[in-house]
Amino acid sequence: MGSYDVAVYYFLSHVLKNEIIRPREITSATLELGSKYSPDFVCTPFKYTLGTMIEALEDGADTLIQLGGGCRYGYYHELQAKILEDLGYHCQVINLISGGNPISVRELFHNSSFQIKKKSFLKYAFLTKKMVFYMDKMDSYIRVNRCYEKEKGSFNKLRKQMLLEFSKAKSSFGLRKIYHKYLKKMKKLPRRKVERRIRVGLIGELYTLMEPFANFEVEQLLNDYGFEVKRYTDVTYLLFQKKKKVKQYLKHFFIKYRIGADALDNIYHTKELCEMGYDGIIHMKSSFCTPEIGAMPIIEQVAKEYDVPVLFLSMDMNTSETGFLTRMEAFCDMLEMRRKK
């Protein structure tokens, strides 16, 4: 999912003696493979992850680790394990629904077939958390500033170099030093001037938002249009901030109950984006994502009260990239016309 495999590989390679197999980059073949053996009306992340699991097993893996929870996806690993068994794969499937608690993860690893480097576990759990924090912070900066780059790809190039150096870091100080080094470089990149500053907020189901292949690289597309992008959902938010913030949302917003997964968060973020004066909001989800389906009419009503346009997009294996680009182009043109007025 996104570039988080860098952090996961960093952690596992330092705490396990086992061989770690990195998953293949997600392609249309991954989705087709997962869809072939998935129930028709299951949400799309199920199909992506099942396809990735099969590819990993074909590459020689015998143990699969998955992190999921918050909605029915937290139960999917059992169904996926059964599907893999029916396909003739003999493997262990471990689901880490731990809320980011290193102690719980360590206990789970102890009860499995892993060979653990006990002295390294807590140290690299902490360093991985810091790495994810810096990755998310840098990505947030890039989403706002990449639209002004003079040389196309300059921000992405520096980000790639930063991730490579992150994977070799040995301390919290080293991670912080690398982050500030590349932040400084990005701030020095030449930028073009624009007449009108247009800002778009991205909300929706977490997998579709965070995996570029699943959303046709919508952030890059919006930046190429010259729009700043704001996205709340990342691993730092989901694992280390969400629980506390959701309680605040329930106290200060008109929704009294949680409605599953990230739906409550997205409704509150819609209100927040509108109050901050964002020009438009794009809501993205996988098809059959029940919590987001429930949130959509509320999001539409909130945005209507503030006169902020919202584009709703549902993504699955049958989503046409051409149709997606056509809708995005029309939405972006509309935002530009509104800004001119």
Given for the second form:
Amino acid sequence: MGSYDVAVYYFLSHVLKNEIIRPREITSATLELGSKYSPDFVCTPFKYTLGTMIEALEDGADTLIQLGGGCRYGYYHELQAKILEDLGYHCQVINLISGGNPISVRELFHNSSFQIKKKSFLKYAFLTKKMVFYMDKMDSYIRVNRCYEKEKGSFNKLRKQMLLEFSKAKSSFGLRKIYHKYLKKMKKLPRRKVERRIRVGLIGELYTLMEPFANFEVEQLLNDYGFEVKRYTDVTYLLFQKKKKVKQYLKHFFIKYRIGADALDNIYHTKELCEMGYDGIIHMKSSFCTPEIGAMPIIEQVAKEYDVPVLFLSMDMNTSETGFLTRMEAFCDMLEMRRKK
Amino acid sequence: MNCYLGIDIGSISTKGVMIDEDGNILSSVYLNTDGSPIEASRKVLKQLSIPEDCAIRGIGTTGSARKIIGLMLNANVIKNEITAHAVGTIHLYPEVRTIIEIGGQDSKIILIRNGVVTDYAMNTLCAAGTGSFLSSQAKRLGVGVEEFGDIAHASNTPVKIAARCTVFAESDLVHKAQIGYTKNDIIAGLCRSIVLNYLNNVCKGKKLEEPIVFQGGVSKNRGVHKYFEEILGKKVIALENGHLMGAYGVALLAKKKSDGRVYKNNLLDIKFVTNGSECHDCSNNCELVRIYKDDKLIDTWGSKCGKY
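I've shown you the form predicted on its own. Could you give me the structure of the form predicted in complex with its partner chain?
What follows is the whole complex; the chain from before opens it.
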């Protein structure tokens, strides 16, 4: 998902004595493979992850780690393990988060298939957290600034180099140094001057938002249009900030209880984006994502009160890129016209 | 004399408009795409009968095949149909606040405040409630789709037909015919179901404020027009040139963005060939389209990695 494989690989390769197999990059073949063996009406992340799992098994893996999450995602691993077994693969699928709660570290230590280097476990857990933190920070900086680049691709090039250096870092200090080095380089990149800034907020279901292949690289597209992009959802937010933030949201918001996965967060963020004067909001989800379907009418109503346009997009393997581009183009044209008035 | 061309290549029909410096329509063409946008746009150009002394100073393309035809004609504006429709209608009818557009494969609603598009929505995956649904049902009933409007307009007792989905609507239609409803009332029911489907699936709680303009191919259907007014309880204006609005809008944009170049009058002589293939160099299996102009490869589309 996104570039997080760099961080996950970094962690596992330092903590486990086992051989780690890096998953292949997601392509149309991954999705096709996943959809072939998935129920048709399951949400798209299931199909992506199943496709990746089969590819990894083909490459020789015997233990798979599924992240899991707070919605149906938390039960994915059981169905996926069953499907893989029916296909004749012998493997173990481990789920890290189920029902919104992570499994305990002790449980992982007791799992016989892992040979964990206990000494380095804590150190690298800490370093990986830091790495993800810096990656997310850099990405939010890029989303706001890449739209003004003079030379196309200059930001992406630096980002790629930074990730490469990250994977070789040895200490928290080193990570920080690399981050600041590249931030400085990016700040020096030549930029276009614009009269009016147009800002767009991206909200929705986490997988579709974070995997560029699943959202037709919507962030790059918006940046190419010259629009700044803000996205709340990233791993730092989901794993380390969400719990605390949701408690705050519930206290001051008209919704008084949690409504599943990230639905509450997205409604709150809609309100926040409107109040900050954003020009438009794009809501993305994979087809059949139940929590987001519940959130959509409320998001529409909130945005209506502030007179901010929202574009709802639903993505799965049958979504045509042409239809997506037409809607995006029209949305961008509209934001520009609104701004000019 | 200067003139500007706008071509709207839709899924079912292709429209062409030629306008002068003041935005007046000099001539227009409306014909079927028949699955071949390149051929259809050639025909459009031929039938527009551009006078010899005319200097074409801008060409705009819109509709689902806008990119490829834009490349073929070397257009100076290539715009999506939503923007094009809005621009055309606002020019002709500046006070408009709501545009209802129902075409062959898609239907959209565009909300306009003070001459600016403020919101829009488009139908999603399903083609229920669009022109192609009407024409396939017309075939089933053995009636020309052009006569649909008048028949529906004459009926006073439209049959209730499930409007949510094309397949359900069709089986409902068969059922209603078999229990003895007259053909005229069924046709009226179909037109009514188009309106209900549009209001439920596309508008979804958006406020339709007057003046409302109804356009796109289906706006020629008097029955659908009548039921829109009846169900909304508001006046709905069907523009005389409602089916040409996309082409007209993009012609206006071409005029606005005109960069001084003058197109040659021999647009029809260009040799333009496309050819599709699949690349198997990686697991993306991209579907590639190669485009040849005058036997020279000018572009390749569909590559995800940027190899082509």
